[in-house]
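There is one chain below, alone, in structure tokens, taken in the form predicted on its own.
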Amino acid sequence: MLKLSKLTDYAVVALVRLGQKSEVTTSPVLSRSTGIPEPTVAKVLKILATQGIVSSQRGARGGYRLARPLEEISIAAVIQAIDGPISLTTCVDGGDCDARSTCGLGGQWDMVNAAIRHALSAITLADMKNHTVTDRLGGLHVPPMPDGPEATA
């Protein structure tokens, strides 16, 4: 199954709130803003700022803030922030793959990984704070879960 983490699930949820806000803000008012725990919010805000999506400001009037618009930053950037290369298997774009020479998929992982990366960094922040990946990504229809409800992204 494909899921993103939970890291960086928060981390999508603390950069939306932080985008709302015009001042620095600090972990613990994010905290509180998004109900994740503050621990949680400060190592989030930790990662991104060292890959700077935020930015930190030291002192007492200290905190974070959005090192670009929310219009700027993907959602492939945030979860390469957080949990490193967009990566399906192991084998996409060259890793090592023990079965390389008896799978016959060579190459194949590769495509679809793109389309993902691709997908992935046409939907901004911005999309995802005012409901329109629907508009983002031209009408794709999602269809439904085995045992879900029908959605549409």
Contents of the next structure:
2 protein chains.
Amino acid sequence: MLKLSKLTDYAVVALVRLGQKSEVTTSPVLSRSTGIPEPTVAKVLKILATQGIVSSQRGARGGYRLARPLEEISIAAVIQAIDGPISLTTCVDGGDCDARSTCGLGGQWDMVNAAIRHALSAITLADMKNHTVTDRLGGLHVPPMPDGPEATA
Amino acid sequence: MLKLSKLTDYAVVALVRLGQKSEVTTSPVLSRSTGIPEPTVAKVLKILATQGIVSSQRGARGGYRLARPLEEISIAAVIQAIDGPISLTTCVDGGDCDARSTCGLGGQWDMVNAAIRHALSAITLADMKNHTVTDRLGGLHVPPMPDGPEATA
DNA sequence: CATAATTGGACCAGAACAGTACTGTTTCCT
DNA sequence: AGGAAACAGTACTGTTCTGGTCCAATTATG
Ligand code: FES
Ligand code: FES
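Let's compare: the form predicted on its own is above, so bring in the form predicted together with the DNA.
The complete assembly is shown below, putting the previous chain first.
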């Protein structure tokens, strides 16, 4: 369905909330603050910690803290941290696609992948928080469409 | 992993190949022409038929034909036909998200969804065939690998 | 009208994902 | 030093979804 995992959604919510606090915050607190079930938010934070998105403090009085300011964390970074690399098709780069010989359209998907990655990289968590997403998108609007009607099904 | 289903990949290949033929074409023929397993390509065509991307002719001497010229079919249309609607998050539009009240970032995902949809709508199958994708995306230069998790972790 | 060719729709197996639970390690407070 | 709090890592289970297969409905042909 071309949707990202629910974990990623939770990650964004948790990170934005975490960015509003200046102190280290624990999983249960974040759970109550966001409404996300505690085990789940804990899992998300753990993953984010391994990926360096958040820094963790172990032991009592421990918790999580943003490793970078909200403005420096792109949506793409979060997605890649949780869901893994962003590659729309199986036949990318390394291309272990069996039908590549007869396919005809060689690495054209890479361009599409790049477009998606760019769109996601241009949006930061700060944009999500401040509702400034529209501004960012103004720049990357793909204006062409000079000749063709959309045909967007 | 934010990847679209393999079926969609096959659909694009099949459609481009179908666009090179002016006559109705059967599934087995398309299978041999593309290298995609016959049952799979048959299934793909069937789905595309229900979505109006291709028109079908049943019975003997039947087959499939493009309902619209290749230039009028966007990548987004194909994805939506196979994978369903393009909605990155579960909490979109209709919003049956349980955490919406505490989430804080109301419908910000919609903007991201729109960006993705737009990027995919700007590329047609003709672009894939003619390798003119770069032209369409010319406005937005894209680095191969965006800021990954990296974070010096 | 009988036959063959081809699409249409339903079905099943496998994998990926979300969510949960448990155990271990680290750190602060008393 | 001892106990409690919190993260780290792993493993397990249930569910959803994708991918592939099979049989029934439809139509041109002879
Ligand atoms: S389908 Fe994989 S290279 Fe074209
Ligand atoms: S998580 Fe669904 S609305 Fe924010």
